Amino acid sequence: MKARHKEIYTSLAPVYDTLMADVDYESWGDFIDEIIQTHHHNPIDILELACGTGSLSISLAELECYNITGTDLSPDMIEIARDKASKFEVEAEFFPMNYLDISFENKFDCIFTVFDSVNYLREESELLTFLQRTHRSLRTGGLLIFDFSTPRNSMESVDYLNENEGDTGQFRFYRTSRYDAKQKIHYNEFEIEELDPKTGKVINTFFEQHKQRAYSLSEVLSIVEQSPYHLVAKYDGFDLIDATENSARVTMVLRCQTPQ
């Protein structure tokens, strides 16, 4: 059976939570909450971009101190996020939306996106556009928080990401991973099989290729300097310590100084 190529996070949506089973969303949510509380005096309205199936938004919503909105390019992921919010009885709203084209009438105190979402922006001009568009959706004094994966992270993670597989009962997936150090492009390729619930036989096969650029800290800092933001902090990993060029994952905290 020939695999059908699909847009990223379309066929992957039903297996995404299995794929991310090892991610500690509660601790990640605590880290984002700590950053927000450290750098904003009265945060209320929070927007997550590229929220996936909503696990992090839901974790923050459970704190009951924020109005949480989550968006993702994939309607399939948003549908799952809405179902999870209903299941856990948390107040969070989810909408399908491209994070390069945010279209809310209201503005937010904080916008965040994590887990390498901006690494999908492989051109520096795209990353600058992202900064400009998010700035328009923040109140003066609001925060943009985003993390990115560096070349070191790709080089260290490619072996354990490669030849990874999982099974939900209805779907199973197989991931291969490789890193082109010259181009600084990390490839994750997924073959997803849909199984007949009665026979267990494969009835559909899908293929998704994910390409992300690994940015150095200096590259991102240079782009931030061209943006309307003020740099507040750059954190190493999941600690409030200053990131360096040797950091594997960097979390940036930027402030909106003036309205657009």
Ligand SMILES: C[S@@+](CC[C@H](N)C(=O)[O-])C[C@H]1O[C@@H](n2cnc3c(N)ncnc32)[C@H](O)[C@@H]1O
The other form holds:
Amino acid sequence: MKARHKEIYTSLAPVYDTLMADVDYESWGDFIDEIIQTHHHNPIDILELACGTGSLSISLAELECYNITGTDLSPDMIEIARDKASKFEVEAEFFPMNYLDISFENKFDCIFTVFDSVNYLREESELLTFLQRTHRSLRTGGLLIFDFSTPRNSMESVDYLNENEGDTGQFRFYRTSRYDAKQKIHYNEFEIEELDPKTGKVINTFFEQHKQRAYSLSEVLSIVEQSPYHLVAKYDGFDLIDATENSARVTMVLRCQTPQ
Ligand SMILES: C[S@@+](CC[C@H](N)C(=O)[O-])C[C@H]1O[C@@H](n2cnc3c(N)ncnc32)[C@H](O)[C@@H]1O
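Alternate state requested, the form predicted in complex with the ligand (shown: the form predicted on its own):
Entire complex below, previous chain first.
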């Protein structure tokens, strides 16, 4: 059976949480909470961009001190996020939305996006547009928090990610991963098989190709300099430790200082 090519995070949506089973979203949520509390005096309205199936938004909503809104490009991921919020009985709203085209009438105290989501922006000009667009949706004094993965992270993780497979009972998936160090592009390719619940036979096969750009810290700092933001901090990994050019994952904290 020929695999059908799909938009990213459509056929992957039902297997995403299985694929990420090893990720400790609760600790990641605590890290984001720590950053918000360290750098904002009265954070209330929080927007997560590229929230996927909502695990981080839900973990922050469980703290019961924020109004949480989560958005993602993929309506399939958002549907799962809504189901999870209702299952865990947490107050969080989820909407499909492109993070380059944020459209809310109200502004936020904090906007965040993590887990390499901005690495999908492969051009530096797109990353600058992302900064400009998010800035419009923040209150003065508000924070933008985003992480990005660096070439070191791609080089270190590619063997672990390659030839990875899993099973949800209803779906089987295979991932291959390669990193083009010259172009700084990380490719993850997924084949997803949908199984007949009665016979276990494959009834559909889907294929998604994900391309992400690895950014160095100096590249991102130079884009931030061109943006309307003030740099507050850059953290290495999951600690409040200053990032360096050698960091594998960097979490940036930027402040909106000027009213729009
Ligand atoms: C690696 S997943 C991370 C999801 C979630 N943040 C998490 O921690 O599990 C990347 C997410 O970025 C989303 N994404 C990619 N491009 C986007 C865009 N232009 N606007 C909004 N979301 C986007 C995808 O749909 C996907 O859910």
